[in-house]
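Next up: a single chain in structure tokens, the form predicted on its own.
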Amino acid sequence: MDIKLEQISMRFGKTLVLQNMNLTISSGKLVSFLGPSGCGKSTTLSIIAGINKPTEGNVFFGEDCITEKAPEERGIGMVFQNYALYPHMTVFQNIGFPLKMNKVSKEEAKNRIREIAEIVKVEDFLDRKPKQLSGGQQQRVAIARALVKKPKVLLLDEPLSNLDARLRIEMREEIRRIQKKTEVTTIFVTHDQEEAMSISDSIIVMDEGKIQQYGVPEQIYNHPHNIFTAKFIGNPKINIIEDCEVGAEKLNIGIRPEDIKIDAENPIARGTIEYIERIGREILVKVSCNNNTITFFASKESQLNVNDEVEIGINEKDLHCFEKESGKRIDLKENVLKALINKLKVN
């Protein structure tokens, strides 16, 4: 089932959370919205929920348009983060629960309910109450429940919150697992840039009501359009050089961390260690040049100590060229390694 939206615009009182959003996803893919607290991207599911009224604007599910339907005639299956499973119930009762709301036979229910638990793979716990169940398992319930009355669509609003680090990257690979069994159309609400470009086909990138970027996670993190969209996706956090001047233009260019690397026959530029930080296969280094801190990699055999100087080495090709008054992504101009290496210069 595809979603489209044309022109959605939502407004709380005199806040405009919402601006001219126009997006299609395709049926049967899962695309995920991402981006800080407050961006909309909460608000804009509650609108494909049917849970808000858009203040202008119309959603279709396929040729259908459904601004104006309720959210239980629009063949939506919705989790939250917090579950909400009904602690007296058991499990399998909880998964039932929409089927009996729609006076679908006990014998065909049953049959729903089973099928559902074995895909997602809670059929030995049917007859325990949500108590007596782990974070994993609860979530679990909870996409079952969502699913068993066979969605035309999946909304998932920050669903890995409540888990722990472990079970977050576990219950990640799940809902990716599921959704491609299912087939369902998917659209998966989070803040966690990990999350959304390990489980997506899509991704969404919003900041202030606006849609910042629409594409496959590679794209958004290799070709990021504007500077907000660079700074956001990556982690550690993509070095921004400011005001290289590049001919008569002041460009912001940005550097990611892994295509940094200690070079003292091609070095561009030389500094002092700052930080180290060693997490596991590699070392997160921190180095000061000219006033400008830039973070890279080195590997974990590195005999290096802070307060050490060295001298740093970077393709042309892997700089990211942004306008400094709009943020927007540019072509990569002639002299651009130039104009970087003259603003990283130690004077």
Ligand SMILES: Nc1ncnc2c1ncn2[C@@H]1O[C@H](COP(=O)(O)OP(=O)(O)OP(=O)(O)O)[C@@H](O)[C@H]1O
Given for the second form:
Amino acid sequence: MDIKLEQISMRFGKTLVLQNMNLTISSGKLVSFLGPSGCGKSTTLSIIAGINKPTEGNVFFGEDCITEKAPEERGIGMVFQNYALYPHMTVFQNIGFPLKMNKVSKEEAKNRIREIAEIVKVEDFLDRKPKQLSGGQQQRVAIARALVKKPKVLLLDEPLSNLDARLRIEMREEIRRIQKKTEVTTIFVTHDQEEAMSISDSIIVMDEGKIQQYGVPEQIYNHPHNIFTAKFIGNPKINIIEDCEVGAEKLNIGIRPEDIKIDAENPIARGTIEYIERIGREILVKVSCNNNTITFFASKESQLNVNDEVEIGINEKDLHCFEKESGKRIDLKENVLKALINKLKVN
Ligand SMILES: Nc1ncnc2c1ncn2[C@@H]1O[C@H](COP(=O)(O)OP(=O)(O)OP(=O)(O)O)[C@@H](O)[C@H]1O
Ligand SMILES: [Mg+2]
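We have the form predicted on its own; now please give the form predicted together with this ligand.
Below is the whole assembly, all chains and molecules, this chain first.
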């Protein structure tokens, strides 16, 4: 079932927290809300869940306008950051709790609890209490409890943030697997760009209560529509060279670290190595050029040392140009980009 937000705005007192949000999430997809703390991700989710009513605008599930419906009438399952399992209940009872509330017969509840427990792989722990489970196992139980009523929509608000780094990666793969298997339309809230990139069919990048970009992960990474998205996605961060001029236009130019190479034959800049970090597959290098620090990767074999002078090269197709004032992306023609590179060149 599609989820649609139409002209949604939200005020808390005088503060405008969401501004005119319009979006559609297609049935069966997993879409992430990604953005910094306070940008409005949880507020948007709470409006979809019915916990908050928007100041303006409407929410649709399929063709149905559900803006006035109570959360329990919406057919949603939710998992929050602090997965509050009931500590005195067993895993079986925790998963079955929503069915008990809905007065599903004991026999049917038993079947459904077992079925969903197998999907999320907690079928061996049904008799345990939550405190006898690891964080990842507890999170699986919370997901099972959200799914047991066969919701039309699954809402996950930072469900992995209490887990350690390795378990987070494991669990995000699990969430993806469970979502594919159940085909439930899912919204996944995170401020971790790598998590969003790895798990999502599409990403909605948000900042200051507005959608900055909505697209598939590759598009968001390779074709950021504005400088906010360019800087928010990618680790290490995109390099930004400020105040470049093309005609009368002032631009900020972004270059991803992986698009910069050591190049003594056709260099665009020369600088001094400030910092080197061996990160396994490659070496992360930071070079100081004309008051800019440029970050890029070099191969593990290269013999580089701090204070070495190096020459670096880039390809004009890898420049991301943004208007300085608005931050909006501008796609320049190849010849203009070539001229721009020539201007950037230091001799
Ligand atoms: N009940 C409320 N009353 C007043 N302001 C609120 C309320 N709930 C949220 N806000 C404000 O709305 C803004 C968006 O909050 P929200 O919780 O949606 O952010 P978020 O993107 O989920 O952030 P985080 O990543 O920290 O969870 C914040 O500035 C927050 O202080
Ligand atoms: Mg939040």
